[in-house]
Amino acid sequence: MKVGIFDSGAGGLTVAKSLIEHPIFNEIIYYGDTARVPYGPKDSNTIIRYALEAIEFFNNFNIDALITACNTVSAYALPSMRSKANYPIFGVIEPGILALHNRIKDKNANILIIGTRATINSRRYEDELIKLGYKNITSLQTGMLVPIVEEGITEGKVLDAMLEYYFHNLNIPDAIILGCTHFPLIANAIGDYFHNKPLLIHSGDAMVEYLLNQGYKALEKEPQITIYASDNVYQLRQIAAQWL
C-alpha cells in the first residue's frame, strides 16, 4: 500500500511522522508545495487550483490513497480533488473532529480552534462541532505561526511573543484543535502557555486513528518515505531529517 501526503509546505510532515510511528502504509510519497506556501491567505479558487495540480503530481506514482495534510485544502478542495482521482482522498478536518468527540464528552467544554485565515473563515471545524452539540467554541486565526514554524522556530522568545499576541485575552480552554499541521511542532509551547491543561488535538494522530477505524490495518514495518517539493526540495528534506 502506497499513500501520498500533500501539504502546502513542511507542516504535513507531522502527519507523515504519525504514519511512520504507527505504520499503516508500506510507502509514503510526500509532496510539499513549498514554492507557494502558505495557502492560508489565498482565496478558495486559488487553493482549489493548487490542490488539483497536486492531483496531477500524484498521478505519477500509482498511489492507493491520498491524505491532504493541509487543513486549508481540506476545508475547500476535497470535493474537487475527489472528482479527479480514482483513489480515496482523506482530509484532516473530519478525523480531528472525531478525535475530539471521542475524548471530550462535555458539550459545554470550552474548545479553541486555531488555524490559518482560510481554514477559520471556512467554519468547517466550527460548524461540525456545533452539529455535534458543542456550545462553547472559539475560532482564532493564527496564521503568522506558519512562517515561524517554516523558519524552524519551535521555541524561544519569538514564538513566546507570538503566542502571547494571539492568546493573551483567552481563558484556558478544555481542548485545542491544532487546525494546521504546522502547529504540532509547537504543541509543547502552546501547552506550556496554557499550563499544560488543555487537550491538544493533533491532525497526524487523529488521522491514524481515523484510518484504523476505516478498516486500514496496522503494519509492523516502518514505511519508506520519499520527499518531493515544488521548490528547494533539498531544504524540505533537511527539515524532514530533523522533524522525523
Given for the second form:
Number of protein chains: 2
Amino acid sequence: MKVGIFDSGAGGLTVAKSLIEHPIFNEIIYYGDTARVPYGPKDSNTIIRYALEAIEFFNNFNIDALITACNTVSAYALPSMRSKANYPIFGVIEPGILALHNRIKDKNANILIIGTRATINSRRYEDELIKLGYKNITSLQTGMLVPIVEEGITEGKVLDAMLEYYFHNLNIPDAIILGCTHFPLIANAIGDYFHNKPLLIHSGDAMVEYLLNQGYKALEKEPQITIYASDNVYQLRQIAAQWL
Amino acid sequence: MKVGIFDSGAGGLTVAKSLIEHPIFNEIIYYGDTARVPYGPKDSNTIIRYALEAIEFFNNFNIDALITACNTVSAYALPSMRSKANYPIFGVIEPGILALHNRIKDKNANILIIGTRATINSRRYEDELIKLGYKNITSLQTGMLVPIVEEGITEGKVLDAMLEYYFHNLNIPDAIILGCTHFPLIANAIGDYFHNKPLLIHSGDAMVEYLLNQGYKALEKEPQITIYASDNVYQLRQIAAQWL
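May I ask for the structure of the form predicted in complex with a further copy of the same chain now, the form predicted on its own having been displayed?
Starting with the chain above, the whole complex follows.
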C-alpha cells in the first residue's frame, strides 16, 4: 500500500520517520509545501486552500491513504480535504488525543498543548480533551520554536532562553502534546526543562499507534520514500537525509 | 503621485514608515504577501514567481512607482519585475549601498551585512561593496531574527541569546547593513550589542535619501496609506496600526 504524507514543509518528516521505523505502508510519497511554509501563522481560509491544492498534487500518485502530518492542516482542513478525495485521510490531532487518553487516566492531570498560532487558536486539541473529561489544560502558542528547529538548533542557550520565555510561569505539566511536527526534534530539551519527566505526545508515534488500532498491519520491511516539494526539492531531500 | 510598496509580509511597513515620516508620495498602496511569507528561506525561482504575481496585483492601482521593500525580492527579482512594468521599480539594496558609501569613507572599515538566507546567498550587497573598494565585509544569515520580531520581541533574554548566537565571534563592525525590513525594529538591541555604536543602515531611511537624490521632491503632507494582504488583511492592518 502506498501512503501520501502532506506537510507544510520539512516538519512532517518526523511523522515519516515513525512510519519508517514502524512500517505500515510499502511506499511513502512525501510532499512538503516548502514554497509557502510555514502555515502556522496563516489564516484558516488560506490553510484550507493550500490543503486542497495538495490533494490535487496527490491525484498524480494513486495513493491508498493520506496522512496530514501538519498539525495546522489537521486542525482546519480535514473535512474539506476529505470531500475531495476517495481514500481515507488521517490527521494527527485525533491520534495525539487518543495516545494521551490511553496513558493519562487522571482527569486532573496537568496537560500542556504547544503548537503554532493557528493550531492553538483552532482549539481542536483543547476541545477534544475537555470532552474526554480532562480539567487542567493549558494551550500555548510556541511558534518561534519552529524556525529554531529549522535552523538546526536542538540544544544550547538560544533554545534555553526560548523555553524559559514560553514556559517560565506554567504549572508543571504531567503530559505535553507536541502539537507541531517540528517539536519532536527538541523533545529532549522540552522534557528536560521540566524536572518531572512529563509524558511527551509525538504525532508520528501516535499516528503509528492509531493506524494499527484502525486495523492496518505492521510490516517487516522498511518503506520506500520519495520526497517532493513545491519549492527547492533538493534542499528538502538534504534535510530528509539528515533527519531520517 | 501614488507609490506601491511590495513586501513579503509585514516587515516592509518599516519602509512605509520612513515614507510617512519623510513624505515623497501623496498615496501609498502597501501589499504584503502574508499568505506566503517569509520569502527569505525560499528558492530564487519561487521568489521571482511571487514577485511577478505582485506586479499583477499592482496592475489594479495605476501606480507611478513601485518600491520592493523586501531585501530578498530586491536581491533576486528586480530585472524580472521591471520587464513587466511601465513605471520605475526601486529595490532597497542600491539605496542601502549608497547610504553606506556616503558615510563610510574608510575602505578598511569593518562592514557587517545581516539578512535572510536568500538575501545573503545572493551576495548582492557584498558584490556591490567589493566593487566600491571595501575590503572587510562580513555577510551573515540571521533569519531567526525575523520570527522574533514578528512575535513582538524587541528586547530581553530571547533576543540577547539570539544576538549572542549570531554575533559572538565577529569583529566589531563599524557599520551594519540591516538587510531585512524586520531588523530596524530591533536596531537598538543590535546597536547596543556592539559597544562602539556602529552605523546602522536602515532600508527605509536609505530609500528616502535615494529617492530625493533621484529628483523626487519632499512633500509637506503625510501620505494616505492603504494596506492589502494576500492572507488575512485585518491582521496586517493591526500590525500597521501598531508599527506606524
